[in-house]
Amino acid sequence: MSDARFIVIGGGVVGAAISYGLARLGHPVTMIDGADDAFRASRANFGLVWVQSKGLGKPDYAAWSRRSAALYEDFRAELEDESGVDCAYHRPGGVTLALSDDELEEQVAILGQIRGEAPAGEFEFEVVERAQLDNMLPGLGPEVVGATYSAHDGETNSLFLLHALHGAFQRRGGAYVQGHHVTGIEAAAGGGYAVSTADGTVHTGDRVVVAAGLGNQELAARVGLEVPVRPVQGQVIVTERADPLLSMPTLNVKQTREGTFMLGASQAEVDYDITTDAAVLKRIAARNLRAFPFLSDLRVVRSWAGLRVMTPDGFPIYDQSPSHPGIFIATGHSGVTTAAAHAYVLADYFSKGEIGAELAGLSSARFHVQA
């Protein structure tokens, strides 16, 4: 049996922003992570920091994103400072590419409403021509058109990052628990919560956050909360590495700093089935050819298949349970752009013991309309 003000159930991005956020408020912390067979949506994606096509038709997630994003820069130095390791984390603005006059008119008007629905000011984008774009990004194909950019977007390198927060927590003063999967939690007798694991482990503390991914669902129920999450498969294909080119990140093709070119992306409901598939992965290519046929004189040295943490509409949830007060839940597929704001304001608010104003729009209230 082991004790702390809070456990964290999850060690993966939105487990440890918000462990490390709580751990740097003061709060002792246990974080209890599963195997490393699970599946784990922090090691697999594209490392976006992305701002431009966040929130439509939901301004709150849209601020919420670029809250996120304009705490990141300071977010990136503490962790850098605390852990030793640079999340390889940058800002020079990010582009969408449209391959025909629809697309860019079909992005202008996604952006247009984004930017019409946040407060005066707030969020701005540009259409770039074709000319301008080429001083932009090197190396672009005949039939880019244009594209949208926003000053707010950056990237990423998410194992860097994951790496960074699970060391600085520990720093803090944290507990981690790997390999233990997690199989009940339960009022305890002398107050607070117990969370026990399949070893038969079990850890007490004052207040509980759930933020286990796609675990989230099953473990949600037990403390009276409806989490409806499924699994969406996306496969991502690198290169070899090859000499600076692209300064700037694209939605679906970025150069990391070492010198490899990722390519995305794809969406497909196949449960949790993580194999990649030869012919999704052809269709990313020819796309991402399309926009840049440089590319093609580059060998793949790897692809994967990984799977985000899905909603029914796309955004996340972060709510407490109100048949078991202090037992919070935090979930979503963007655990990487909202890393900052996890750490350094929702971490803030379930210290406090109630989630911010700001974010009632985005508790599982939303599913029940008639409710």
Second form
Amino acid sequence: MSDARFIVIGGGVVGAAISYGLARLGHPVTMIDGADDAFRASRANFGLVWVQSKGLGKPDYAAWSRRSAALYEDFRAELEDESGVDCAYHRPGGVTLALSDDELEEQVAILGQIRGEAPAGEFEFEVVERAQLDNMLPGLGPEVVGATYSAHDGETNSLFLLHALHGAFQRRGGAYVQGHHVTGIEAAAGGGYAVSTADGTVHTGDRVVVAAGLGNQELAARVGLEVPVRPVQGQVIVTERADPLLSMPTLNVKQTREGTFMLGASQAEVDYDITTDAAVLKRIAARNLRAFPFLSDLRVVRSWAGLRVMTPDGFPIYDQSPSHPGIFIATGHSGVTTAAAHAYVLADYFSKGEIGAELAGLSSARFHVQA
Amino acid sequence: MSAAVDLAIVGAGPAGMGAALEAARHGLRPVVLDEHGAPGGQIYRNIEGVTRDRPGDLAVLGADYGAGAALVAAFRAADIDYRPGSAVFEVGSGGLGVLSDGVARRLEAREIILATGAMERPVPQPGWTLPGVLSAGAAQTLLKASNLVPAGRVVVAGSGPLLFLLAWQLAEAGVDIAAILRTSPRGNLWRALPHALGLVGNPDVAKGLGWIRALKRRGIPFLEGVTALAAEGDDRVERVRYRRAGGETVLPADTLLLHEGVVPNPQLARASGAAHDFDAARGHLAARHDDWLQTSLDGVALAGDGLRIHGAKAAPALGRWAALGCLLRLGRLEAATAERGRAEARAEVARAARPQAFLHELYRVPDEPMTPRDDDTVVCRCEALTAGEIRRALALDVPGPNQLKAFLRAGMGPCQSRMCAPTVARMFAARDGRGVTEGDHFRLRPPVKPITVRELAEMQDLAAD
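Go ahead and give the structure of the form predicted in complex with the partner chain, now that the form predicted alone is out.
Now the full complex is given, and it begins with the chain already shown.
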């Protein structure tokens, strides 16, 4: 029923992609977003649309990432048509550099296992030796021994992606409200659900999508779903603009269309802390200088820390509340990579009222403690 | 890791020097970090060089500038660990990142005083990015530091006392000033008058009036009530267009100097995470502080014009005031002694800053140039974003400036939003039909001074992680 009214809680890249997907199926949608200073993983993102290394031991997730990457070029073009914003997605493939033989071996073993877990022919990667790598990426440091390459990989400007999604969603007639902190979800008298916010506003709809990032745990618990998420901090460095050098992204260094280099990425369990740490930034700068010594004299324009939305096994959670049918949850840390699948596939599942079997392995049931 | 110092002061302008001298007077040897090669700050820029190499120019630069020489001499003579050429690129409770001679270091400090001074209020005008358009402050710096003056026909536009000082300095240096265009609305004078009581005979006000008289004596046209100012030209400024008394005028010009007053330079204090509020009366962000000028961060204090515009004469006393708080917290002073010193400093600040309220009302910047009506006016210079582009994004109901930054890259460039933040804040307030708040301003990300990837990678004296 495409006339079902949806309330989507969350205006980050996950909530906005689902909202856009629902709106393009004809649903009336209200997207409720938080305040400007909310913890927003979407605004701290590195902007990779990344497949290699995703879904080790979880083939459903690996397949879901590939599916999204395959949809991405159409997604980009459609969003540009509808919003006027080009999110700068391109898919030249991507590489993970190794600074030692051990690193390379480990990386190859992981990708080999992912390939083995995938249906034959669906995931391919190459091990690139140093000599060959020099033809793909200029200016590599002497310590780089080789890399893994996957043609599935690409990159986008995740900030422009968010802009494009918001623009396209509103263009499709979606209603957007911001600065709201959701405090309750309840069954409404006469059917459907009532979503209330801290300032006393109540939004009612037939169905609800909970896509509030780190806020999901608390909201999901209200509707009988266990969604254990915690913040994992990542810090990123951005340099001044330079002439185009890198034609494809690497896992930790990429060059944006504007010419800036982005250097990542750290992981730290520091609770809700988004202050940068000089020691971490130093380590990020040092590691990536070993890979690309030419970065040496570029000026750092900005650094920041953001919080990833991490589940215990690192994989996303897609589920429907057993006690409150029609309330769905979507959470996870790779919202940029999965955005196309969220808009085109997940929104369709939510529209039909049932999540497809391809995502069965990503339900929250996997965290239930057996009594 | 190196041991922590007791007191680090950022900035060797009048406030930083005042703070350092007070610390030294009580037996504490402070570290003073300043990005320039010599003490003096912007106001007394190159004062030692001018005094030594071209003393004749002291007359051009004025008596106030010369007065800085005594302060600099005392600073040089005191037992202070002065480190010129040291740019502070990040600061937090407990320490700061310092870059000098291409080496980045972490300096741990129990107490920090930020005395980073003022900056000119950025006011986007149509054509303000054209070559040949520069801020009056930049022109003054060139004059002080390098003895350079603009050539050709110079138009000076804006408001504020520094505008007249600069015009006077340039005229004395032989520059051809075609006109002085005053943008402050006439109504300002009436709002300012109540603050003028007690200023009769005030030497600073008399001096300001003196500059204006001297400029008028030279026959330089003073045009009041100018609006809709715009710089025009193909590759550089060729004309200045403005409206006045209902009519539009175009003046040929080779250089346009713009100035709309000064505001605290917020960069380092904002990046430190210290709490700020928007001061609606003054039209800028101001750090929250206690009675010892300590910010919301323990052990981080502010002094001088970086706190609020009190002027150069009040700055040394503000520096002393902040230093007394540091000495007290460090256990180097008895409370009674510190409080006595504070009372003296407070009285001196009040005396020196007396003309400020009057000047502020007289030169209050009208909202019009701060929220450009013309869609083509560039607001974010680094990313070349126009007012129209920003308004289109605002129409998507973006919740605040940080989301706007994400959508448009506004404020992401090398200036770290210094130039566009005040304008963007006003555009949000205008959209929502309310006053400007702290939340309308971009969050600031370190580093606030340029540092290269290598300098960061080789940063020294970091705590082991």
